[in-house]
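Here we start with a single chain on its own, the form predicted on its own, put down as structure tokens.
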Amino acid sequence: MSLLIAGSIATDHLMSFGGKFADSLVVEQLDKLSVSFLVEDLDIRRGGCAGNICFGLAQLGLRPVLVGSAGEDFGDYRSWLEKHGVDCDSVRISEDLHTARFVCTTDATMAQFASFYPGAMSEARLIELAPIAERVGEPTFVLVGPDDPQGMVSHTQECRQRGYDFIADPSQQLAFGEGEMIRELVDGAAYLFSNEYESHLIESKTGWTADEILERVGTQVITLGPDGVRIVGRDQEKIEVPAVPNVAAVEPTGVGDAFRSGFLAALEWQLSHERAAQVGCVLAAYVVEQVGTQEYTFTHEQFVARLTDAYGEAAAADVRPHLLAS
């Protein structure tokens, strides 16, 4: 059995400008805009939702399979992921396009100029899941995360056709997708991940009520930021798990991906939904305390200790045998 994580693979190029963009902009001349800014630093970070989730799973001792499309410039990133235990043999390498890239400059007021280049991500629609399953074994779950929209639909349809349990995680694509596409991505999912705002957006765009969504998915997992997570399902009582206390938050980017990693790891260990949410919240805490989505480190003993502090010895007792044995 295996976990297939399909979604975006990207690098983030982050720059800082010490002044204010507004000082260089003339409102009456914005139609003739042509300016440049001397930046103070360049920070290149590994990212993309699928890459982040796979990294988190590997940190917890699993070997997830990364499913996505990247460019020939993926070499260093690939080496990083493989060194940390991620299976990258099913990543499609484009012959013509670079790996997706986010380029952002932030000024002293936190105003930003940013661009996103999808690049090789657009070729995710050419990836078939069946050959991957033949190589690594029948998937426990296929997570279909934000990616090329046509690729997301294709992966979801193949999961239905082949009987693979899939997890719908449309995330950033909800803002751009129409109702028909979102209904296609959600219908029949074993799990649906979203934050609270996205859960309302799903209802609005699909035209389905919250109850109608639960008629189409097994379990909905709704992250609530600093308030933790809520889990609802057709055949279970609502579960609410608080976030880890006493977190020194630095940067929220990638926190949702880390939560998904922890939740999926616990599902793979066949633990309860409450335990899955607790593991996810602890992993998310490590990410929010760092700049960068894959910069955190811990030993498994440290992770269990933090889980104990946040959720008690009973939670740790359930997780410890799986984590320390990996």
Ligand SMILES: Nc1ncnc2c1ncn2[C@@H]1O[C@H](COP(=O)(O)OP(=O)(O)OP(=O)(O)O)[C@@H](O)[C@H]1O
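Given the structure is predicted, the values throughout are model-derived calculations rather than measurements. Residue numbers count along the first chain shown, from 1. Whichever C-alpha set is largest while still superposing within 1.5 Å between the two forms counts as the rigid core. First, how it differs from the form predicted in complex with the named molecule.
After superposition on the rigid core, the Cα of V26 moves by 2 Å or more between these two forms.
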Given for the second form:
Amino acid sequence: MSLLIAGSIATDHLMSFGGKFADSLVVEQLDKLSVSFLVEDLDIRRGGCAGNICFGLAQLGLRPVLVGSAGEDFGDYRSWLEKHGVDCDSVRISEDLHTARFVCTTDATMAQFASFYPGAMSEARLIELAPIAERVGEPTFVLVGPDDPQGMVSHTQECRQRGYDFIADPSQQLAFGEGEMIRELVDGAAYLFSNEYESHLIESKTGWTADEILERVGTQVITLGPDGVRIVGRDQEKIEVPAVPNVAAVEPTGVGDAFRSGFLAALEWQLSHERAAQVGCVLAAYVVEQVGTQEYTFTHEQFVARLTDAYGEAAAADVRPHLLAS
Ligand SMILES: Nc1ncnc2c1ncn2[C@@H]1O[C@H](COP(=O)(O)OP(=O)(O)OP(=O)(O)O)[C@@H](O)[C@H]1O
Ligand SMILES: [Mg+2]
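And the form predicted in complex with the named molecule, for comparison with the form predicted on its own?
Once more the chain from above appears, this time first in line as the rest of the complex follows.
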């Protein structure tokens, strides 16, 4: 059995400028705009939703399979993920495009100049899941995360054709997709993940009511930021799990991905949805306390201790055998 995580693989290149961009812009000369800023630092962070989710799963002792498209420059990132236990053997390497990159410069007033280069990500549509499943074994789930839109659609269609259970996780791509594409991504998913804002976006874009969505997906998992998570499903009671208390939030980037890692790990351990949400919330708490999406560390003892503090001994008792045995 295997867990296939399809989605973006990207790096963020973040620079900070000590002054104010506005001081360098001459409003009357905007048609001849050409400015350059001497920045103070450059921070390069590994990211992309699929990279982040795989990293989190591997931190919990699983061996997820990263499915995505990167460039020849993927080498360092690959080594990092492999060192942490992620199977990168099915990452497609583009012959002529670089790995997706977000480049952003922020000034002292938090004004930003940013660009996103999708690059090799746009070749995700060329990836076929069947040969991957042949290599690693029939997937328990294929998560279809934000990626090249055509790639997301083709992965979802392939899952339906081959009968792989899939998890729809369109998140940031919802803003750009049309209703028909989003219906295609969601229909028939075993799980649909989103935050609360995105859950409304899914309803408005698909034209389906909340109940109609539930008729099409097994279970819908809606994260509520510091308020935790709500799980609703066709033939199940609504579950609400609070977030981990007393978290010193530093930077939220990547919390959603970390939550998914924890949730999926618990599904692989065949725990209940309530436990899955709790494991997800604990992993998300680690991420929100760090700058960067793959910078957190913990021992499995610490993870179980934190789960015990937040959700009690019964939760810990279910999770402990999986973590402290791995
Ligand atoms: N301030 C916080 N304190 C504790 N836990 C948090 C906090 N913010 C988020 N979380 C945890 O992270 C989970 C996911 O958060 P959220 O709903 O904000 O995801 P998201 O909007 O997809 O985030 P992003 O897309 O920025 O990664 C929540 O269910 C919660 O468990
Ligand atoms: Mg999100």
